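A single chain, nothing else alongside it, follows as C-alpha cells in the form predicted alone.
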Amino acid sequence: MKIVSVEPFILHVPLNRSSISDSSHTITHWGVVGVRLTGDDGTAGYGFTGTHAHLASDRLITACIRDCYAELLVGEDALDITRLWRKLARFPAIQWVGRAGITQLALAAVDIALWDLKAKAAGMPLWKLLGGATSPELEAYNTDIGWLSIPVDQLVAGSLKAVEVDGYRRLKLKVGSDNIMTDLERIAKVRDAVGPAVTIAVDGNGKWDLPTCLRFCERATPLDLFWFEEPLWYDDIAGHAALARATSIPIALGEQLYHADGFAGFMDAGAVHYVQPDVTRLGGVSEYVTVAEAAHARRLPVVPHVGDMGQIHVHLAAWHPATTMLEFIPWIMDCFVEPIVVEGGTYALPQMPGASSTPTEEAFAQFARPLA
C-alpha cells in the first residue's frame, strides 16, 4: 500500500468541566494534534499526539508533518513501518534540529498512523495485530476525580463515587501544593473516605524539589501511597535515585521522556519502579515497544501515560505482558469512531480494525482548528 496523501489536522477538545488544574498547569481544552495518511487503496489511518491546545505550538507540530515528514512519505509502502520510522527519526536534517519536543511529537502521530493502516489493512484491531491479549482483564485507574483544582469536599465525594458507584479500585491524586500539609490532608481524607482496600497513587508533575519531596515521602507513608509519579523535575535522575533509596513509595515516571536512551538512563539508576511510556510523546508505537521490551527485561511495570486519553495505550496495555492497569481520562473518548470504554472500573478490549485512533467527521467539524 502506497502512501499518496499526508494530511495534517488540529483539533481542540472541551474539558468535562471548565477547567483542571494540576501542581504546573491548568487547561481548559485538550489537543488532538495529528495526521491523516491515505493509502493508494483508500484506506485513511490516523494518528496523533496530545497536547494542551495551545494553537501556536500545536501549529509546529503539524508543520513538521507537513512540511519536514510528508515528502519523506509519500510514496513510501505504508506497511515498512520500523523502515519509515528510521528514516524519519534519523534523517540528517531534522534530527539537527530536535530529537525531541516538535519533532518527536510530529513522529508519534505519524507512527500511530501507520500502525492503524497496518491494522486496518489487517482487519484487526492493533492489539491482535501485535500478538493479542496476554491478560484477561485491563484495570483502569482513575485520574479525573484527583486534579488540583477539586476541592477536598469534591474530591472525597469524587472518590466515593468513583468506587462505589463506578467500581473502581484504583484512584489517582494530584499533589503539588505550595504547602506539603495540605496535599496530605487531602489525600488523608480521601483515604479515610473510601478505606484501605482502594490503592492511591499520587502524581506530582516536576513540581518539588528533592528535599521537600523527602518531607512529603515521610509524612506520606502511613497513607500507604501505591506510587509517588513525576515527584521531580523530568530529568533529574540522580535526584528520582536519592529519593528512591529514601523511601519505600514507589516511583513513577516516563511521560515527559521522549526516546528509549531517557528510560534506560532511569532504570538502570534504579530511579524508577512503574515506568510510564506515552504513545503520543514517546515517537509513537514503534519506540513504545522498545521502552516497555526494555521495562519487561528489568522486570519492571509498564503503566503508560494517557497523553492520547486511552484511545491506543488501551491496545498496547491489553497487548503488552508487563501491563495489568491503563489511566482512565475522559475527555476526548467521545470524538471517535471506537471510544474507549470503561465498566466496572475495567477496560474493555476494542474490536473495530485500527489503533481507536480515526476521529468523527461530527469532531472535525465541531473542533478543529485552522493550521495557519
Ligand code: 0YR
The other form holds:
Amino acid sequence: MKIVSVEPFILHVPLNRSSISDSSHTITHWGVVGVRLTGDDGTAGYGFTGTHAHLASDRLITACIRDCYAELLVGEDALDITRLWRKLARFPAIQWVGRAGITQLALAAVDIALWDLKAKAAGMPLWKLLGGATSPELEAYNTDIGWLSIPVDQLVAGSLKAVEVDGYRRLKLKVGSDNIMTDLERIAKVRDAVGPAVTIAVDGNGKWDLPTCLRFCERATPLDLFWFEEPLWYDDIAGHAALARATSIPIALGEQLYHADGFAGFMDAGAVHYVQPDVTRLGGVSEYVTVAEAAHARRLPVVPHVGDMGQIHVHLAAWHPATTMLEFIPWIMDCFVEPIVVEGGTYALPQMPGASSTPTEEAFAQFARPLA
Ligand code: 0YR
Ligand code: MG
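With the form predicted alone done, generate the form predicted together with the ligand in the same format.
After this comes the whole thing, all chains and molecules, with the earlier chain placed first.
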C-alpha cells in the first residue's frame, strides 16, 4: 500500500473540569497532535502524540511532520514500518537537530499512524496483529481522582466513589507540595477512607530533590504506597538509584524518557521497579516494544504512561506479557471512533480494526486548531 498523503492535525480537547495541576504542570486542555496517512487504496491511518495543548509548540510537531517527514513517506509502502521508522529516525540532518523532544513526538505520531494503517489493512485490532492478548484481565488504575489541585475533602470523596461506585481497586494520587506534610496528610485521609485492600500509588512529577524524597518516603512507608512515580528529575539515574536503595517503596518512572537507552540505564542501576514507557513519546511502537522487552527480560512489570489517554496503549498493554494494568484518565475518549472502555475497574479489549487512534469527524469539527 503506497502512502499518497501525509496530513498533520492539532486538536485541543477541553478537560472534564476547568483545569488540573500536578506538581509541575497546570493544564486546561489535552493536545492531540498527530497525522493522517492515506494509502493508495483510500485507507487512512491515524497516529498522534499527547501534549499540554500549547499551540506554538504543538505547531513545531506538525511542522516537523509536514516539512521534514512527509517527503520521506510519500510513495513508500506503508507496510514497511521497520524500514520507514529507521528512515525517519536516522535521517542524518533531522537526527542532528532532533533525536529527542519535538522530532521524537512527531515520529511517534507517524509510527502509530503506520501501525493503525497496517492493522486496518489486516482487518484486526492492533493487539491481535501484535500477537494476541496475554493479560486475562487488564486492570485500570485511576489517576483522574488524584490531581494536586483537588482539595482534600474532594480527593477523599472522589477516591471513595472510584472504589465503591466505579469498582477501581487501584488509585494514584499526585504529590509534590511545598511541604511534604500536606501530601502525607492527603494520602493518609484517602488510605483511611478506602482501607488497606486498595492500592495507592503516588506521583511526584519530578518536583522534589533527594533529601525531600528521603524524608517523604520514611514518613510515607506506613501508608503502604504501591509506587512512588517520578520522585526526582526525569534523567537522574544516580538519584533514583540512591532513593531505591534507601526506601522499601517501589520506584516508577519513564513517561519523560525518549529512548530505550535511558530505560536501560535506570534498569541496570536498580533505579526503577515499575517501568512506564509511553508510545507517544518513545517515537512509536518499535521503541516501546524494545523497552517492554528489556524490562520483561529483567522480570520487571511494565505499566505504560498514557500520553494517548490509553487509546493505543490498551492494545500494547493487552498484548505484552509484562503488563497487567494500565493508567486511566477519561479526557479524550469521546473524540475517537472506538473509545477506550473501562468497566468495574477493568479495560475492555478493542474490537475494531486498527489502533483505536481514529478521531471522529465531530472531534475535528469541534477541536481542530489551525496549523499556522
Ligand atoms: C498532567 N501521569 C502524569 C499530566 C501525567 C501528568 O500534567 O500530563 O500529570 O502525564 O504524570 O502519570
Ligand atoms: Mg506520571
